[in-house]
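To begin, one chain is listed below as structure tokens, in the form predicted on its own.
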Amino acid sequence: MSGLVQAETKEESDQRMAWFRDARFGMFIHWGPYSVPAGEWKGKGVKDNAEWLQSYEKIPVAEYTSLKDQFNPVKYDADAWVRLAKDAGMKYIVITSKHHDGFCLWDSKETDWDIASTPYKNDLLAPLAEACRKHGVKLCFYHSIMDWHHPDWGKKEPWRGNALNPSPDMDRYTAYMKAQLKELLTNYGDIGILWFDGEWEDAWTHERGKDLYAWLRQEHPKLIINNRVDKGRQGMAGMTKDDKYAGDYGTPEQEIPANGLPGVDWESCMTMNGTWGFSKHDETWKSAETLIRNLIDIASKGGNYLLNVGPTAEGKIPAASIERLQAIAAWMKTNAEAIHGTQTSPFPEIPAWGRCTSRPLENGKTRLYLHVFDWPADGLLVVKGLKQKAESASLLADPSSKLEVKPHADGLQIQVPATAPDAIATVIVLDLPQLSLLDDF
């Protein structure tokens, strides 16, 4: 086991953490051999499950590695899929270089059970490495630490790698996953983030989790690594339970916090459908304006959302996904600022019309980008709280609109146009001289 890293200062810490808090917004890609079943075994599709098919169905190892015989993604095309991420906003993408099938995109010394051994052949990683270079889109892996089939894997099940193993060795695997994962940080430029997931078995201890991350932060000391790292995420909320555990920041899944986390970095990672893999069965999608929302939603309470697609074993994300990516670019194109290295709403309640995201600005100045979700109908716009007078006000879409602010009994009243300029969400800009709020909001 190694020794601890060596402790931060909070300047370094946050200057660490400087992209992750300005980027909002990134791209989860789930992608592997289960792409090919896509949901379905000997005939009966698997609800709500792709990724997860395996274990779903007890497939033996045996049986599930025969899939690397028809994971031929012919149409991929890295460079496409950085564009459309790029375009729709997002900063950063995030892809499965091995889910807890073990799988790995690349061609690992350390297993045949990749790429490699595919009719493809081709490393999935390195086109993606060098569009994400090319578009200033930052790499990132995630990275299984259960692994359903390397035989040294400590929860033995008759369907896993382990099966005919008597004595699985957790030092052995561990050192198989750190050879792995020094590859991954070896070959493919600049990593921003390790992304860990499956963590949650016994075999995997709180120990294993603080040495891991120690060993990674040695060897790349501005790695950000998430915190399913260690044993200390309490279930799908993501969060870290106490500050003994290992992990930068936390990771709730499929679920926004209703009031955010103040002072604690967070990342909500969430499907567009119902799974993670594709699935052919899984047309349950969410709209374009939900996915929207949700990011403001996010971003309003100081987090980063992760969203994702999963592509087909051809290697094309669904048209559903790029459909609704696009409409979130054209929303970005416009309202982009509003998001970006924004911080959290001043608020202490959320506003009943929207969401608000800020910005500080020079001479103690604040800008506020108020979302607005439901268009006042008599054309009065209240923002409670506020007691001071504004600088000024204007669309964000039409910076040379001047939009009259008077004060109100509750705060502050804008003057807006009759019908809103985007559906799903308007977004206004107030400069404030600056922020105060009243004293019995």
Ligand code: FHN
Second form
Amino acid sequence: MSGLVQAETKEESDQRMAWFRDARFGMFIHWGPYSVPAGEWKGKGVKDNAEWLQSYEKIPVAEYTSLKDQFNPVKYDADAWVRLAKDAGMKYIVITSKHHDGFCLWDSKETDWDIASTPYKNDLLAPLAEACRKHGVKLCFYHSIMDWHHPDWGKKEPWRGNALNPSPDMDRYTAYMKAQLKELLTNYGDIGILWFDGEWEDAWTHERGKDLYAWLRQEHPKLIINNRVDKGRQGMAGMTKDDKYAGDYGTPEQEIPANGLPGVDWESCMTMNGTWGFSKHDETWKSAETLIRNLIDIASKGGNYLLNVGPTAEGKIPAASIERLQAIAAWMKTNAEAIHGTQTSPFPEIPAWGRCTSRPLENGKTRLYLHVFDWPADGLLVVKGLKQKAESASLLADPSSKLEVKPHADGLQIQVPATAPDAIATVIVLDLPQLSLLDDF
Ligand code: FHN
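Since the structure above is the form predicted on its own, I would like to see how the form predicted together with the named molecule looks, so please show that one next.
So here's everything in the complex, that chain up top.
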């Protein structure tokens, strides 16, 4: 995007993106007044995304704003949330400062539709910022461009109840949004990412997206901004059409690219169940195995995994989410080295037995992390495509476990224990003098 801000060299861009690329894993938090109805309205459950309740049920703004009187997260414990994320290996947290309903989790000078108007009154972002600083986790904000509450948001949908505004003023709305972004980027210390969303409606334009990106980067040169600031995102696959569009990385949603995208920064955001905002009805929880293997799959392809929690109106992260995050923490306690700071698999094809991440070592050496999902029944793991002897092989969980490596017609074979030490994913460390692949692999 060098055309949009003072020319940023590749080295400067690499330096700005470095922490994001190393992180590989973050926590997404969707939280707001929609957590009160929690996926149900007048006795009827909504189909999925509980944070879309106002739109699904066509609730006029005047009626929807009454939810603020019930939004009272007295059980909110920001420090506990950050520790839960950090233990799971999540290096950053992206919280919805404002979702599509326009409600602000902080006391904004620009509106009364915010936390100060609730029984709780206190800023929800400040304690999270403090906890992130304390635990060394990057704080980031999700901010919706689309705003069902603000009368100047340019799409007049009758159900919003403020469609009476015959001429919404998008310049005035953009100034409002910039003023709130200034509050968010000024009052909470170092912010890692602005995660925009809701850019798809016609009221938001490519010109506005380019302008917003340029303004933000001029004001905050180290800030990372996703590709939903502009109009270049290609649907839920999330990658940017071409480099005329602003945004520092692609944002696949609820999906993982089939293959790695060399030289491209991207992050797959996903729910643990079927909804971003808390729903009392949605019990479609993915297993810890699925979540851990998603993390591995994404890392092996050079992306980040942004995994969502939807706290309740009381301020509690659902028990089912906590259970899964604790299971991820247990796996990461042993295997974080095979995720954080790693690079993509060197293999053109995905191995049949699992995934591979890599890390360059000194003197041209390469370390491969073989994440084995399907353990070989005969005790011989065949790593296709490698054409040189390995220096060593061992279990990441037990570096003293020297595993025998022999040549194989298709590459190398590693003698492994009879049973998988970790049924979800056992990581084998394979150190190579230098990486060279079979030509016809
Ligand atoms: O409409 C939003 C949705 O509520 C949620 O915030 C997701 C998360 O990325 N983004 C949009 C749907 O693509």
